[in-house]
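Below, in structure tokens: the form predicted on its own, a single chain.
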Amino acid sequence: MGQWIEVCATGDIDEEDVMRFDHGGQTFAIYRSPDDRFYATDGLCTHEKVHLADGLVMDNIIECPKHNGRFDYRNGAAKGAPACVNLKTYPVKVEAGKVLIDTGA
């Protein structure tokens, strides 16, 4: 088990949106789903290392802003070419109105 890191307040991310979070030399993408749940993945697209936080969230899909590769942010599954390598996902919990992720570090 890694270390839980505070990312932001729950209100800092709108439903069906994403934000970038940098920690320990790594970039993460933090999502808030339409059903008000929080998720975390690596922050860079597996195709060309573009920041996913600049992309578009639709339902449970993040679309990369560069070549429109798509991933299901709930499980990291690549859902559309040119992205064919899954994203790494991270455990998320909410405590006292704060979003925390376990970076595995």
The other form holds:
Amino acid sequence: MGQWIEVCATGDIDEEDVMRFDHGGQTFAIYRSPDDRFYATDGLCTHEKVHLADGLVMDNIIECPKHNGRFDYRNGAAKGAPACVNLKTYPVKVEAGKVLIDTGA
Amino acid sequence: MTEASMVIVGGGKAGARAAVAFRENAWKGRVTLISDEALAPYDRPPLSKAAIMDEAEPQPVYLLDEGMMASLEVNFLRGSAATGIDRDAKTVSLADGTKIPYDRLLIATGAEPRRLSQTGAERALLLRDLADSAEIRRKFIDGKSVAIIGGGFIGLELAASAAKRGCRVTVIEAQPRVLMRGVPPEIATRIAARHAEAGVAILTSASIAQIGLDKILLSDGREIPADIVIAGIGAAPRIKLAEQAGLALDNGIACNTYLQTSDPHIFAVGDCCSFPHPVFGNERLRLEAWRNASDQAIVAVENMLGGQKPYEAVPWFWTDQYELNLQIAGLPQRGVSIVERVPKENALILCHLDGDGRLVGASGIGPGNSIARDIRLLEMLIGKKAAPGPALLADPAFQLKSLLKP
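Given the form predicted on its own, state the structure of the form predicted in complex with the partner chain.
Okay, now the whole complex, with that chain kicking things off.
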């Protein structure tokens, strides 16, 4: 286990939306689901390294803005070509109105 | 009795996606992919961009490599030109005389670049495959003069790539502006201005009299320096096989809404076929587009396996030039009025509405991925035949996504 890193306030991300978070030379995508839970994945699409935070969140799916590769952001599962490699996910917790992630670093 | 067999002719994006789709649909019989290229199917969008600009020697970006084909049990016939279809015997013949039996056949032969007809046309390089791209890359040497004939997507992408490599670039366009086909003038103006900033000269309403050894002579007498000449004047569907087999043609291989040709055992997808589009009053379209190629492959395969799924994906195109990304969804030319939406600074989206206020197209330009999310949402609204109010479309704070919710 690494350290919990503070990302933002819960209100900084709309429901069913995504935000980019850069930390320690890495880029992450932080999601807030329609049922108001928070998730975190690697920030770049596994297909062509595009920032997923520019993409569209629909229900539990993040769609890459470049080639529409789709992933379930809750578990990182790639949902078909051109996205074939799963996204890495990270533990998230909410404490005192703040979103924190464990980058494993 | 032979095993049931699905045969795909054409090893581009559409053919490769179809091969995978058969297995995704749990098809257990044979899948044969016939490609006249020596390489396994690779992605073409980088050929005019990264493959030319990147410092490192370009490597093919495989859509379906040997390992994937082996695990999917796809019988890949490389370097094999399909030369004929016997519709009665249901076989495809190859150049070496082999006959491949099919139960269903998918034609995904793509398109090929049109050639110039002027004197000296043989000097003009064309871009379609990886070898073409590699040759262009070798010739784009710092300080060389490059003349690109045609201000469409390919021509402008190559112009940006040539400028990046330090060439002196002139784009020669016969029409009064670049991107005449399908891109609204407000968007085309922005891309043209960006080219000018990069030092690319764009000549419009210019016609070519002759291509010389190191220059191009225009009809009005002007001479354009041209160590390298490239023609990007559009592509023609590769229909020879279909034509010889007597399939119905109409701006490419004529398909119905199920992507089935006039022979019920033969389907066609991608750049080589035309089809009626249900979202746009069944207007017959032929699209030369990356996403269309794979979306059509997915639908055609389902129908080849007995499905009845109409193809109704909204047309979508993109191009990247410099830091700019340009996207078109739907058919902007069917619109009669435009609502501007500015999602971010330096980004512009045009929403194209028809006479009934229905959203029929969206076009946009902006740095990086600044327009991607809104264009994607507008594309979905176009597919739903939505008629959102102009005031909502124009308000960048308004979440387009809310219009998609029940």
